[in-house]
Structures are given as C-alpha cells and as structure tokens.
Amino acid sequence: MNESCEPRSRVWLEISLEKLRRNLGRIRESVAPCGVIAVLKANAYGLGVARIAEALAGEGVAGFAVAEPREALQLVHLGLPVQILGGMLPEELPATVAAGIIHPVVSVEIARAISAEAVRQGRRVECQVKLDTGMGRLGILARDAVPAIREIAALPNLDCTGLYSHFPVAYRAGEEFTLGQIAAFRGVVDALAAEGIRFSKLHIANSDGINNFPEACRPPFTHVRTGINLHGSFDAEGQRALHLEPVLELKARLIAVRLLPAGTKMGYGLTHTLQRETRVGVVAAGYADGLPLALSNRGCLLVGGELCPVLGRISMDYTSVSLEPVPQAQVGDVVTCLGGAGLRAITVDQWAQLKNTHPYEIICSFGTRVERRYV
C-alpha cells in the first residue's frame, strides 16, 4: 500500500464531454446558419474552462466568449476567436491587443483607447461594438449608435468587425420588450449599413434567446451565443425548443450510517425531529459543495436509485438523509446530489426552484473541494 497517495475528493462533479458536445451539435443545428459562439466566462460556469473549450473546440464552434481579460487569456492557443463580452480597463489593453483577443467597444472612449495601444504596438486589434437595446448595463445606447459607431470605425488600426447586444427578458417567449431590442438592433444596422458601414459578425441571442426568438437566429444576424444550454440547462420560465442532456451530475459518498431513536432532533437549529426510530445516513456534501440550504426538510438525495429525504439542516460539510428508501445502504455508497435518469433525477432546475433563484446560480455555486471529473 502506498501510505502517500493522496485521497481522492468525498465529492465530485462528473462532466459529460459526450453530451456537452451533443448539445453542441443540437444548436448548431437549430440555427443554422448562424455559426454559436461559447460562452465560458467564470471558468465555464465553474465546470473547468480548458477541459470544456478543449472539448468544444473540434466540434465546429465559431469561437468563445468571455467577461473578462483573463479568462480570455486562457483560451487563444486554442487558435480559435476568443471575445470578451463585458467592459475593459485601460491598463488591461497591452496584454489583450498583444494577444490578439477580440475587443468589446462600449463607448467612444474604451475605443480611443484601444485604438491608441493598437497604435503603439503596431498591430490590427478586432473589435466588436456592443449596443445597449435595453439591458442598462454596459454599451452604446441605440439612440446614439450612429454618430459614435461612426467616429469609432474611423480610428486607427481597429478593425470593428461586429456589433452585438444582449437579452434581460428572452426567456419570455413572445415578450414585446425583447422584439422592441431585436427591431432597435436591426434599425442601427440599417441605418450604419446606408452609410456605408458594415459587419460581419452580428449577434444578440443568448441561451433563452435560441429558444424563444428565432428571428434573432437567422440573417441578418450571423451568430448566436450560448453557455448554459451547452450544459442541458434552461431558464425556468420560457420554451425550451432544444432537445438537450444535463451534462453534470454533482456525486458524494456516505461517511456514515447510524440508527437513531425516535425524538432524535437533527442538525443545526433542531428543525426535525424523528417520529421514529430511523437509520441515518451523513453524505460528505454539504452548502460549501454547492447544495443548496433550500434542501434542508425539502429535499431528497439519490441513494442507491432511491431519493432519501434531506433530514434537518445542510450543514457547511454534511447533509444527513433518511435511508428507510434504501436499507442496505452502507459507508462508503455513492450519493447522487443532482443528477440521475428518469422520473428520479435530481434536476439544475429542481433546485433553482427551491432556492428561488436561477439555473445560471446552481451551476456556479459548486465549491473549490469539489473535483471536476470528466467522463
């Protein structure tokens, strides 16, 4: 026995490269011809950006999007475009023009900016306009797109190849403001297009986007974007059109199994109380892995196929269950917090409606202990 090997983790995430490349596949097929760009800000969603990208990247994606500098950086020996998404700083702009990154514009400003390192580095930076249609986060108001997308494509050593846009309310399928943002959007290409300025690239629909609005995945847009539904994930409001598979089933192991009287109170806070004498069992997971504390007396946990009632409080480490379903269940068993197959499986969306909260949260909550397995 070797005393020095190191243990593997009591919880972890298995990522199906399989599947997350079958829902590749599925919408690149639905919008066709609209090439899909990945979206892998927050290092894929917490699922590990290199494996994902490494997986995504021969299977005919147009590119890959992200929020920020860094994670951008990770991702250009791929040899494939890599975009950021979000804002830059000026003292950002060495590295990403050094690297070749696709540039966000989302002001007259960043792009003098741009167009001054590009200068000074003697490169072509490719720089894409975002155009706020009605997300009030970051880019250009349509109503002043014009004059200033005007005054941006006439800088120095930018190539402005795209514009794009993005969807607060596109899980609402029908919604009028979102058909307000694809005609806005469509009114400035118009209008840039009578003046002699183009682009290649145009792109507003997101995950709910593909599903719900497929005028934003057809010309005069060219691409899409996604990152949730490349993981078999949907919004719980709006269509789900595609035909995905979760990718991700997020497993532990039983640490221990006791028989407990009746009148036992459980966990932190007491907040149940066994109406009888119960075998236990405590799952090495607890919040800090990802579980929700919504779980706590509401949830179940697949032990051995079965779905075992959450008993009292999650705790930071820990989660205890009911093995009445499962009575020859023992340490070392391996628990499925989320995932299975069938009418049992523990859903993303499952949980998101526990919590009240969103899918896109699920997905990025799972803990730094909790190792990312790919199978």
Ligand SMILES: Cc1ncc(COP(=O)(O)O)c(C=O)c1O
Contents of the next structure:
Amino acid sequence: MNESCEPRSRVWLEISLEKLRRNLGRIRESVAPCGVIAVLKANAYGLGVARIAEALAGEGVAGFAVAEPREALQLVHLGLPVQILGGMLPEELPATVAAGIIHPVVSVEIARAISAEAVRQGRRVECQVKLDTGMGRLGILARDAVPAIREIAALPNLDCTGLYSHFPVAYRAGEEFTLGQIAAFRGVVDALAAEGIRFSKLHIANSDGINNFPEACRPPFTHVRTGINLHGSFDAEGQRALHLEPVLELKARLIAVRLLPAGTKMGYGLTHTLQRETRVGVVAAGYADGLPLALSNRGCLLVGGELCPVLGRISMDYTSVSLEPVPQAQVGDVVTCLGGAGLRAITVDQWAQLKNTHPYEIICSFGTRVERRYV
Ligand SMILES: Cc1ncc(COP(=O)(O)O)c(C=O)c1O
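Same protein, different form: I have the form predicted on its own, so give me the form predicted in complex with the ligand.
Whole complex next, starting from this chain.
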C-alpha cells in the first residue's frame, strides 16, 4: 500500500519534547551539583523510550536507569551510562555484561555470578550495590551491608562504583521513616569509607525525594533518579517544590455526531438516560486506549475547548459525550481527552483521583493502539 494512503491513528498522545527538556533543566538546577539519572523503565513510563531517551541525551542527563535487561540494551547506543535498577537473573548476564551495562548488585550471590561472567568474557564490569534501607523489596539490608560489600568489592573484574537505595514514602515530607533511611545509608557509606571502600556514585532520591527531602539531593549524594517528574507529573501526595509542565496530551477524533431523543439509554449497562433531546458525540477512544472506566458518567472531555460530560459507560473503543456545550462540533474534530490549558485542563491528577489510583498508573496505561506523536 502506498504509505500516504495509510490512515493516521484516531487516538494519539502528543508529547512535547521541549517541555520534557525544560522539566529536566529545572530538576537539574534544583539538585545541582548532583547529577540527574533519567528513569526510563516501562517504555519511559509509556511515552516511547527511543525518542524520550534521545531528547534527554543531549541535555545533560547523567545516565539512564531501567528495570530490566531488554530495556537497558535498547539504550546503550546513546553512549551514556545505562543501569539496571532491579534484580538480575543469572541467564541474563552474558548479554548485559557484554553490552557494558551497569549491573545492580542486590546480593553477594548475584555479585559472584556477575563477576564470574565478567571473568569468562575477559571484561571488567561496572556494578552498583543496592541497599534495602526500608523499601522491603530488593537489596542488601543495611545491617548486613558492610561485610557483604567488603566481599563484593574484592571480587575479580567488578568495578563497584556506586551505592544506592530507594524511598517508599518520600511523599510525606519530613517523615521520620525517610530520614531514618538517609541516616542508615550514610552510616553504611561512612563505615565502608573507614575501611577504605569508597564509591563515586551515591543516590537514593526519586521524584518524591527531590520534592520533599533536599538532604537526599546534596553531597554526599552525587545523583538523583527521576521518572515521573520528567513527565511533569508528581506523586499524588507530597509537596510539589518544582515547577514542572505536563508533557503529554491524549487526543482522539470525533467519529459521529448524533441527535438522540429524550429517553435514549446510553451504552453498555444502559447506565445513562437522556433527559432531553441531546446532541451526542462519539469519540474514537475508550478504555483500551487508557481512558479510565471511572470516567463513565463522571468525567469530561474537551471538544472545541469546551468541557463535554461523558454519557454512559466508557467502552473499549468509544466514549460518548454530550455536545450541548459545543453545538458547532463536527465529525472529525479533535477531542482532548487529557490535557488542555487553564481552568478547563483535564489533568493526570484528576483522572487518578477519579480512578482512585496514583498518576503513575494513569501514565503507564495508554494502550498500544495510541500513536505517540512528538511535538
Ligand atoms: C529504584 C527506583 N528509583 C527511581 C524510580 C523513579 O521514581 P519516580 O518516577 O517516582 O521518580 C523508580 C521508579 O519506580 C525506582 O523503582
């Protein structure tokens, strides 16, 4: 088929790379001299990792962090440090060692396996030790850290450059728990330094840490790791110390405009009945594209800049809205499902609230049919 005949997607994410870069700039300024590691796991939280990583690479980002090897391997060509944050499976090591990825060390056992693979390949491999200071998920417990890291640091072909940990509740500013994590981390750093074991990279702060715990964003810490702040979003709770701009808008097309009589029952479950004759718009986007079912009979979409209430239940591919606020609306019009400016803006936070979740889940839930367009 001639490429020019191929229809464009009816539903798309408009992602502003300029706003993304500005967000990075503001984060960098706020944590300097600490470097900023961009967390791009899960396809850059759904935004499309290739373009997002490219856009950040030239803007002074210190490196990239991801959750697993396949994500890491996609990024090595950009020439910046790429690190895996989570656990490794032994069978993943031949590829990741060969690619020069920074390996996470969450136990002495995996450190031995990484070292053995590095020796087998005749390479040196950079690794960073993950401390569990309170997340309860992965890492060496702070109380076991000194003897464990002593052993890890002596393993052949391992360059143990960093130590890092993670916050579970840093959205609660001033919280004792998080301050305790920082103290435990620093205790391990000091105890190891007394034995002559030093690291050039120390990091613990995520976006919540950046906004709520300045002490985690200055020396001895050397870096912060941020994911959601790059997108201009924040955790649902906590301070928003940084002024950031949302980088994405979700848009779709109006596929039908219909005049329906009073008494018409709408959509699956017949959950809405029109009280009077109503101009109804059918938008070509549904829950398969990431619109939360919770918007059914509760949310609004923007048509012609006007907020149009959702009528009935959101279905997989379609959402019906009242077009009463915008009589001039026509088939083909662009509908803003998420985004817009000023008082009428529909935000990730609003969707998260309606869905009773956090912004991360909203951002990561855009469907595969949604085209990513970079502007
Ligand atoms: C270990 C680790 N560090 C940093 C981040 C980035 O978190 P955020 O998107 O809140 O900045 C994550 C994301 O969950 C993570 O798992």
